Structures are given as structure tokens and as C-alpha cells.
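Take a look at this single chain, the form predicted on its own, given in C-alpha cells.
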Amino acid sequence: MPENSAMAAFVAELPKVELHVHLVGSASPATVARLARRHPGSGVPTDLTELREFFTFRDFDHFLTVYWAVQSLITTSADIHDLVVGLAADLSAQRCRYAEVTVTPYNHVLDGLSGDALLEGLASGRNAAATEHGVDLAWCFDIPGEKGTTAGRETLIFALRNRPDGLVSFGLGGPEIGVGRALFEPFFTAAREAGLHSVPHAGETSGPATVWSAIHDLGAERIGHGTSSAADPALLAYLAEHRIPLEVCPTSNVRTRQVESVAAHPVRRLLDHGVLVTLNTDDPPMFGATLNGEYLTVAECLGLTRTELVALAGNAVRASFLQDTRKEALLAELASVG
């Protein structure tokens, strides 16, 4: 078997962890499609060729467009419904047992679904994926930072009142530049106080400024994207110390230009210095990604060995929140295959 065909075989038998993908992300192009010929005015192509086009991003904006334009077609619990389960189903293709799924319920009611409809989905979409697809999901509430902080109340507000099962982080994601992190302190202590965990994201496309603010001003315990920490050494030596992971999507990071290639990817150097980094899909079928090709692209661009796959997979685990005795149980099954 040529060596990249016996790699692709081991990352395929890995068991994973996924810490870093967005509900509305993860919606194949046949269910994007499907809810496109829901709502013919939406400007969202049906025809999967067009759509390929469609996915074809520009720069982050222009992805920010695209992302806004699927999220319009989400319109019942069972448009939620049937995305928990497409995305469970895709995650246990690719030996993921976990997955911390980013929803962002403001922009949901936004669009007209209700609050009731929301969780409503999500519930009877994780019981599905549990029963059917054999994959634990639970949920991480984000504000989306460009409606500002009257978004972060309301995200807050809905966090805290219904508390559903599985609910577990509380996330700031949206544009970056201008959308201080700061701004949102006050939604980010109550969260933590109440139990959940800070996940914001930082570092996509600012600067290492960014990634300091959601540590010190949201008490960030994990950082989505964070790769600007690679410009900062001070940063970085924090980060490790403090073993703050980083949820790293190298794929989605090419996609919407914030590196020119994975091989030009700052992955190696956070790794280097010590950097809990975990790897991520954030919007796999908007960007052509997968869980298995992450891991692939990574190791072949690089040049990880199996040893350090593992040690990546492993990473996902430890940067959880599951409990421990499932964590336990994971890094016992990564030990056995690598």
C-alpha cells in the first residue's frame, strides 16, 4: 500500500474529537439545496453545480455572505432536526464520537425561527445522533459579534433561561476587526458564572491583540481559529503555559484566504512552541472539508508522523469538556491504535 494510502487508512481509523464546527456550517450541499427549493427567493443556488460556485468564496466577507445566505433557509425544528443528523451522520463516518457544535440562536429568531423550534430540533437532533449515528453532541451558544452587544444579551438571556441538555460553552464568533472582544464582557462573566465554559473566537483574521482581549476580558478557556498567536512569542509561551487550546480549522483558514496554503499554515510553529492545538473542520462542506482530511492535509503538508496524529487527536479530547471518565475511555482508544 503506497505510504499516503496507509496514512488516509490510519487517520480513517482514528477516533476523533470535533471542538470547532458550526451548525449552519456543516450543511451538506444536498440539504442546502434541498432547503434552497424550500424558499426559491433566497438567492441560494439548487442546482449543486451552482452551488459549488456559490461555495467559492472571495475573501471572509464574501464567505460571511454565503453563511448568512444558508442561514436564512433554517426556518423550522425539523430544517434543525434534519442538520443535527446530517452532521452526526457525517462526523460518525469519519470515527468522530464527539462533537461541541456551535449554534447561534440569535440569528436563528432573527430569521423567523422561533425559540421553541430551535431547541426543539436540537433536542430530538441529538437523540438521534446519539441513537442512530452513535455520536454524543453538545452545544456551544454564540453571539454574533457584529450585532453587538444587544445580541449578546439576548444570546444570554436564551443561554441561561432554557439551558438545554447538552449545552456546555458560550461563543463569540462573527467578524472580527472593529467587533472588539471587550465589548462583550459582561455576557461572557455571567455565562461563566452560571457554569459554562468561554470559547470565543479570536486570531481568525486580527491580530495576537485579539486573542489577549478574549483571555483576559472573557476568560476564553479555549480559542476558536487563534492563529495570529503565531506572530506573538509572548503569546504563545502563555498559551502553553497556561494550556489554553487552540481550535484550529486549516482548511476553512485557506478557504476564506487568511493563509495562502495548509503547507504556509502557522499549525507547525504553534505546535512547536508547546501550543494545545486541536483540528477542526469549522464549515466542512462550505470549505470541502472533513474531519479524516484535516488530519490528512496536515500530516502530508507537514510532515507529522503517526505518533503526532495521535497526539492530535488526543489533544481534542483533553481540550473537551467531557467528562472525565469519557475522556479517559478515548485516550484509552487512541492508545490502542497508535
Given for the second form:
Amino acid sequence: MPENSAMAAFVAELPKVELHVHLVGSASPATVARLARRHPGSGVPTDLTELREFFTFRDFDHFLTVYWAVQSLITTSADIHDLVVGLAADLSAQRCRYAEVTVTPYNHVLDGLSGDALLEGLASGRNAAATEHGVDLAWCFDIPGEKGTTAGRETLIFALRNRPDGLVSFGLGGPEIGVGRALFEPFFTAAREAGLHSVPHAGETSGPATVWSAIHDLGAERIGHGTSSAADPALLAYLAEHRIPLEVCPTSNVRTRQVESVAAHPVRRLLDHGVLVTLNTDDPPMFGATLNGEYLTVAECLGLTRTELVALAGNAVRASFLQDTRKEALLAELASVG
Ligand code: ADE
Ligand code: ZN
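Which structure goes with the form predicted in complex with ligand ADE, now that we have seen the form predicted on its own?
First the chain shown before, then all remaining chains and molecules of the complex.
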């Protein structure tokens, strides 16, 4: 077997967890095309070839525009159920046992899905994910940063009033430029006091100051992306010392044109400075990414050994919000593969 297919087989065998995937961005092209057929005039293609073109992004803002167009097609609890089960099927096929999935209630409600319908679809989808696909799902409810403090307040109220099974964390997504993390401090403080973990995006599309702000103002326990941390040696040292994991999404950063290529991605520098790096997909079909693919491409670009890949998979288990007993079981399983 050629070395890269041997490595692909090894990656496929690894039990994995995914810590940074958006529910809307996990919709398969077939699902997006089907939803688009139901909404003629939405501007989202109904043809798979055209969809591939539609998912070619000029820059990060263009990506967000496309993402929001897809999001607007989701209008029923059955849509949410189907997305959740579709994601679970994709994860299960890659030996991914557990995922923390980002959901943006405020945007769904603006797009005409009731809060109750969203919760119903999440609950039924999560049950089916476990029973039909053997994948455990947890939720991160995140604030769409571009909609400001109103979205912050509403997301907090929705999360704490409903507190669905599986809700583990509170996030902040969307653009970073012009959307300071500190604006959302009161909502993160309240969410943390209520027992939710803090996992904002930071340092994906702006510099290390945003990551510092996520840590100091939002009490970030993990950072969504955090890529630009690599430019600040003091921040690298802080992340390593305080064991604040980064949810690194290399293909996403290439496809939104934040970095030139996976080879040019600072993931090597992050690892060299002892940062707890985890590998994730973000919005997999939109970026042509898979969880196995992220491990494989990073292994190839960085010349990682199998032992180093097992360590990366272990980082994600340790950085997850799973219970300790479940973490230990997964780590033991990983040790037996490695
Ligand atoms: N929403 C969906 N994908 C996102 C990303 N990569 N960054 C910020 N917000 C997002
Ligand atoms: Zn993201």
C-alpha cells in the first residue's frame, strides 16, 4: 500500500472527536440542493455542480454571505432533525464518536424557524444520532456577532430558559473585524455562571489581540480557530501554560483565504510552542473538508508520525467537555490503536 493510503487507513481507524463544526455548515450538498428546490428564488443552486461553484469563496465575508443564504433555507424542525442526523451519519462513517456542534438560535428564529421547532429538531436528531449512528452530540449555542448585543442577550436567554439536553457551551461566531469580543462580556459571564463553557471564535480573521480579549473578557476555555495566536509569542506561551486548547480548522482557513495553503498554516508553530491543538472541520461540505481529511492533510504537510496523530486525536478528547470517565475510555481506546 502506498504510504499515503496506509496513513489514510490509519486515520480512518482512529477513534476521534470533533469540537468545532457548525450545524448549518455541515449540510451535505445533496441536502442543500434539496432545501434550495423548496425555496425557489433563494439564490442557492439546486444543482450539485453549480453548488460546488457557489461554495468557492473569494474571502471570509463572501463565505459568510453564502453561509447565511444556506441558513435561510432551514425553516422546519424536520430540517433541523435531518441536518443533525446527516451530520451524525458523516461523523460515524469516520469513526468520530462525539461532536460538539455549534447552533445559532438567534439566526434560525430570524429566518422563521420557531425556537420550539429548533429545540424539537435538535432533540429528536440527537436521539437518532446516538441510537442509529452511535455518535454522541453536544451543543454549543453561539451568538452571531454581527447582530450585536441584542443577539447576545437573546441567545443567552434562549440557552438558559430552555437548557436542552446536551447543551454544554456558549459561543460567539461571525465576523471579528469591527465586532469586539468585549462587547459580549455580560452574556458570557452569565452563561459561565450558569455552568456553560465559554468557546468563542477568535483569531480566525483578526489578530492576536482578539484572542487575548476572548481569554480576558469572555473567559474562553477553548478558542475557535485562534490561528493568529501564532504571531504573538507571549500569547503562545500563555495558551500553552494555561492549557487553553485551540480548535484549529486548517482547510476552512485556506478556503476562506485566511492562509495560503495547509502547508503555510501556522499549525506547526502552534504545536512547536506546546499549544493544545485540536483538528476540526468548521463547515465541512462548504469547504470540501472531512475530519479524516484534516488529520491526513496535516500529517502530510507536517510529516507527522502515527504517534503524533494519535496525540492530536487525544488532544481533542482532553479538550472536549465530555465527562472524565468517557474521556478516559476514549484515551484508552486511542492508546490501543497507537
Ligand atoms: N459561522 C460559520 N462558520 C464560521 C466561521 N468559520 N467563523 C465564524 N463564524 C462562522
Ligand atoms: Zn466556526
